[in-house]
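Take a look at this single chain, the form predicted on its own, given in C-alpha cells.
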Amino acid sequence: MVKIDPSRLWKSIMETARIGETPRGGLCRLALSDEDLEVRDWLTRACEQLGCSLAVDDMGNMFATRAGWRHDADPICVGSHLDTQPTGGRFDGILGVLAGLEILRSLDDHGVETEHPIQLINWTNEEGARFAPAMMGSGVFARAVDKGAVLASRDRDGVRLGDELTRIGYRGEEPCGRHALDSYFELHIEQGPVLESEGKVIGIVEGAQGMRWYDLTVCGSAAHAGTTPMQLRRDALVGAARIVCDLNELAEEMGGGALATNGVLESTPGSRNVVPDRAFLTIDLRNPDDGVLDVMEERLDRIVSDRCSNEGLEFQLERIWSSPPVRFDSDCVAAVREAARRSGQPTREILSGAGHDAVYISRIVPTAMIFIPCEGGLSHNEQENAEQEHVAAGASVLLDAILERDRAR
C-alpha cells in the first residue's frame, strides 16, 4: 500500500511558512509579490528534483506533471494555491499544494507507475486579497473569467496584474486553459468549526455555496467638523456605516445560511476634523441557494438606495464577481468517500462555505474536495492551525482517492 511520509509533509509546510512570515506567526504572501515569487521558486525546485515536467501558462498557473504509462491519458490533477491573505495562516491553500507535492514524492518512493499522469497545480491569485476578484487563475482556466480583464486588473496601488506576472518571471507562454484535465482533487482546511466541533477528521465535500462580491462608493460633501451642524451634514462615512448595519441585520433576518460581510471600509479625505465626502466599502453575500442570493441582491439594492436617498447622498454600486452554488462530481466524491472509509477516520458530508479553485474547475472537469479540521475554525487569520495527524490523514485520503480514480479510468 502506498503511504505518504507525514513528517516530510509537515516539514514542507513549516519550511514554506518562513516565506512571508509575519511577526505573529502567520503569513503575508500576496499574489505576485516578491514572497509569492520566492515560494513559487521553492516549489519549482522541489518538482524538478522529482524529475517532473514543469509548465507555466500565461496566467502564471503552475503545472508539475509526473508521467503515467498511458501517454494518451489526460492528467489526474491535485492542487490549490500558495498566495495568502495579508494576515493569513500556514495552511489555507498551501496544504493542498504541499499535500500534492508529497503525493508525487510518495509515488516515487514506492515506485508506483500510474496509468494517468498525475499533475500538481498551483493556481494564481486564489485569495483575491491584492487583485480582486478571487480565484483568477482557475477562473480564466475554466473560461469563466475574461483573461484580458484579469490581466488588466490593478491592485490598490494601481499596479497591473499582467505587469506583475512579467516582473516575477511567471507569465508563461502556454495559453491558459489550453491543456485538458481528466479530473481535479483539492485538499483544504475547513476554514470553519464544524469538523472540530463534531470530532470528525475528514470532510467529504459535496459542493460549495454561492457568493457575490460588490463595490460600493458613497458620496457626500466634505465639511468642517466644528462648524457644520449634524442635521446639515452629508456624511458619506455615516451613510456607509448604516448600510453595513442594515446588511448585517438583513443576513440575520433571512437566516438559512445567509451571510453578509463588509471587509473593507475606507473614507476620504481622511482628516479627523473633516466630515468625510466619500466612503468606499466592499460587500460579500453568500448562500447555498442562488434564489436566496437573488433576494439578498434585490434587498441590497433597496437598502443602499433608501439609505442614500434619506441622507442626501449619491452612490455607485457595482457587482464585480459572482460564483453560483456548485455540486461536485458524484464519481469523484465517491472516490473520496471510499478512500475516507478505508482510512478508518471519522467522516461527515459537508458543504463548503468558502470559495475555492475547485469551484471553477468543477465547471469543466469532474472535481472533488476533502476538508480537515482547523483549530477553532480559524482561517484568514495568523493564528490558523491544523494538527499534524489531521494533515497526514487528509493527505492520505487524497492520495487514495487519486489512485482510486486512476484505477477506475
The other form holds:
Protein chains: 2
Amino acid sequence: MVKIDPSRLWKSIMETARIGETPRGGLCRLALSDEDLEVRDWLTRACEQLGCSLAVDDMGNMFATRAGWRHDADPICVGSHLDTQPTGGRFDGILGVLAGLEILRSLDDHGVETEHPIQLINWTNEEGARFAPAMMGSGVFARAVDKGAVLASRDRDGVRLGDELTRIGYRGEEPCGRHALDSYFELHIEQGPVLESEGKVIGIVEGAQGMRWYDLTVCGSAAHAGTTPMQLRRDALVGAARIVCDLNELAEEMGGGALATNGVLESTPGSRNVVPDRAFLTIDLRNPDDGVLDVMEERLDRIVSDRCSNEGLEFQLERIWSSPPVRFDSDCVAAVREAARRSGQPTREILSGAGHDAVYISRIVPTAMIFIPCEGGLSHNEQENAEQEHVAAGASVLLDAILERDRAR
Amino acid sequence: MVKIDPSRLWKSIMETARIGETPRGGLCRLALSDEDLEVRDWLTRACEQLGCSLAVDDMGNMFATRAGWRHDADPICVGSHLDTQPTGGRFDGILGVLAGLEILRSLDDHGVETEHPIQLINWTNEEGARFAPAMMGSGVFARAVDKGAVLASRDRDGVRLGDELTRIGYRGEEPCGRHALDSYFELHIEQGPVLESEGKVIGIVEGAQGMRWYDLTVCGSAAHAGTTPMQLRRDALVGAARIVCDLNELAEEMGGGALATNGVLESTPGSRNVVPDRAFLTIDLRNPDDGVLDVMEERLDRIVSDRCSNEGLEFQLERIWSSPPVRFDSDCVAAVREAARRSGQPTREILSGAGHDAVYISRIVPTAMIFIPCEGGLSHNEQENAEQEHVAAGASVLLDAILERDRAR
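Alright, leaving the form predicted on its own aside, put up the form predicted together with a further copy of the same chain.
Full complex below, order starting with the chain above.
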C-alpha cells in the first residue's frame, strides 16, 4: 500500500513557513505580495523536480499535473491555497497544498501509475484579506465570480489585483476555468474546536455553512471635540459602535450557530480631537441555514437604519458577496468516509464553518473535504497549530481517497 | 487712530488657503508636511518684506519682530498656528497668525512707533493631528512639555517629529523658550455656537476648560469569523465599541457641558473574516471644572475595566496628557475688554472649549484671547467658515488691545 512520508511533509510545511514569517511564529503572506511570489516559486521548483507539468491560468491559479495512463481522463485534483491572513498561521490552506505535493512525491516514490492524472492546485487569493472578496481564484474558475471585476479590484493602497499578478509574474496564458476536472479533494485544518474537543482526528466534511458579506458606510459631520455639545453631534463612530454592539447581541440572541463578525472598522478623519464624520464597517454573517441568514439580514437592515436615524446619520449598506449553504458530492464524501474508516482514526461527520475553495469548486465538479483538528480551534491567528500526527493522518486519508476515486471511475 | 486693512487681511487668508486646499474647500496642512513648509515660507517672505527680523527656535516656532523704541522692553506678542487638521478649515489658527501679520503691516502703514517690540508668533504643531499631543510648540516654550520627548514623537508612519523639522528646514538655532515675552494675545474663531446664536461679534475669553487625553489599547484573541462560536470569542473591537457607547452615554448623562470624544478607533488585524485581537482607542474628556473631570476619569476607569472583564479582554489605559482649567491674566483680559468696548461691537465674556497655544503660554506670560463667531459653530471641518466683517472686527480689537497694553506698560 502506498504511504506518504510524514516527516517530509512536516519539513515542507516548516520550510515554507519561513516565507512571510512573523515575529510571533505566524505568517503574513498576503495574496500577490512578494512573499506570495516567493512561496509560489518554491512550489514551482518542487513540482518541476518531480517532472510534473505546470500550468498557470490568467487568475494566477497554479496546476501541477502528474500524468495517468489514460490520456483522455480528466484529472483528479487536490489543493488549497498558500496565501494567508495578515496575522495568519502556518496550516490554513498551506496544509492542503503541501499534502497534495507530498502525495505526488509518494506516488513517485512507490512508482504508482494512476488511471487519471493527479493534479495539485494552488488557488489565488483564498483569504480575501488584501483584495476582497475571498476565494477569488476558485470563484472565477467555478464561474461564480466575474473575472474582469476581480482583476480590477484594488487593495487599500489602490493597487489593482491584475497589475499585481503581472508584477509577480503569475498571470498565465490559460483562461481561468478552461480545463475540466474529474473531482476535487481538499484537506484543511478545521479552524474550529469540534474535532479536538471530541478527540476525533478526521472530519468527513459534508458541506459548508452559508455566509454573507456586507460593507457599511456611516456618515455624520466632523466637529470640534472641545466645543461641540454632545446633543448637537452627528458622530459616525458612535453610530458604528452601536451597530457593532447590536450585531454582536443579535448573533448571541439567535443562537443555533449564528455568527456575526465586524473585522474592519475605520473612521475618518482619524484625529483625536475631531468628532468622526465617517465610519466604514465590514459585516460577516454565517449560518448553516439560508432561512436563518435571511432573518439575520432583515435584522441587520433594521439595526442599521434605526441606529443611524437615532443619531442623525446617513448610511450606505451593501451586500457585497454571499455564499449559500453547500452539500458536497455524495460519491466523493463516500470516498473520504471509506478512506477514513480504513485509516483506523477516530472520525466524525462535520460541516465547514469557514469558506473554502472547495465550496466554489463544488458548484461545477464533484468535491469533498477532509478536516483535521487544530489546537484550541484557533485559526486566522499566529498561534494556529496542528499536531504532526494529525497532519500525517489527514494526508494519508487524502491520498487514500483519491486512489479510491481513481479506482472507482 | 491706527486701522487695519480688512480686505488685505481677507486676501492673505484666501491666498494661503490654497496651500493644502482640499476638494471640498477645507485644508489639509498637517504639521511639518510639505504644505506646512510652503505656508511657513509664505509667512517668512511676508515678514521679510516688512523688514521684520525673523527667528526660528529649535521647535520650529517662528518669531517675526517689529522693533519698538525701548530696546530693553520685552515684546508684546500676537499669534497662533498655521497647521490644520486632516480635514480642517481655513480659519482655525490661521486667523490669529494672519491677523498678527496684518497688524504689523498696519503699524508700518501708519508709521506707528510702539514702546515694546511687537512680535508675531507661528507655533509648531498646535493641532496634534499628525504628532500627538497637541500644542507642542507652545507647550515646550512654556516648559509644560518635555522637548526631547516631543522631538522623538512619531507619526503613524513612524516618522520622527525632529527629523521632519530638519527635513523642512525649520529647526532653528534658538533654544525653545529662551526669550522673554511681555504678554501674549491670540485671536481665534470660537469653534462653537455661542457667539453666533447670541448675535455677538467679540468674545472676551476669560479662560479655558480643562481637558484630559487618554490612549486605550484593548487586547483579545484573533479568531476565525466562520468557526469561532460567539461565546468563545474575545473580540477586541466589540469591547472597544461598548466602551465608545458607554462614554458617549456618560457625557450625555453628566450634562453641564461634559464632553467625551473618541476620535480614533483602530483595530487589527483588520481583515473582514477575522475576529479582531486588538483595538486602539483615543479618549478626549473636557469640562470647565476639574472636579467634574475627576469624576469622569473615575467613571472611565470603571467602564473600561468592567467592559473588558465582561468580554475576557486585557487592556492598557493611559492618561497621556491633561490641561487643567485656566483663567487668563486679568490685565490682559481687561485690555481686550476695553478694546472690545471701544469697537462698538456686541460682546460677551466666554470660556474656551478648545485647547489653544494661549492656554500653555498663560502659564508663563500674561495672556488673553479674543473670539469671533464661526458659521454654525463648525470647526475641524472643511465647511468651517467666518464672516469677513467679523474677521475684520476681531483683528481691529486685537490691534487696539496690544496698543492698550503697550501704553499701559
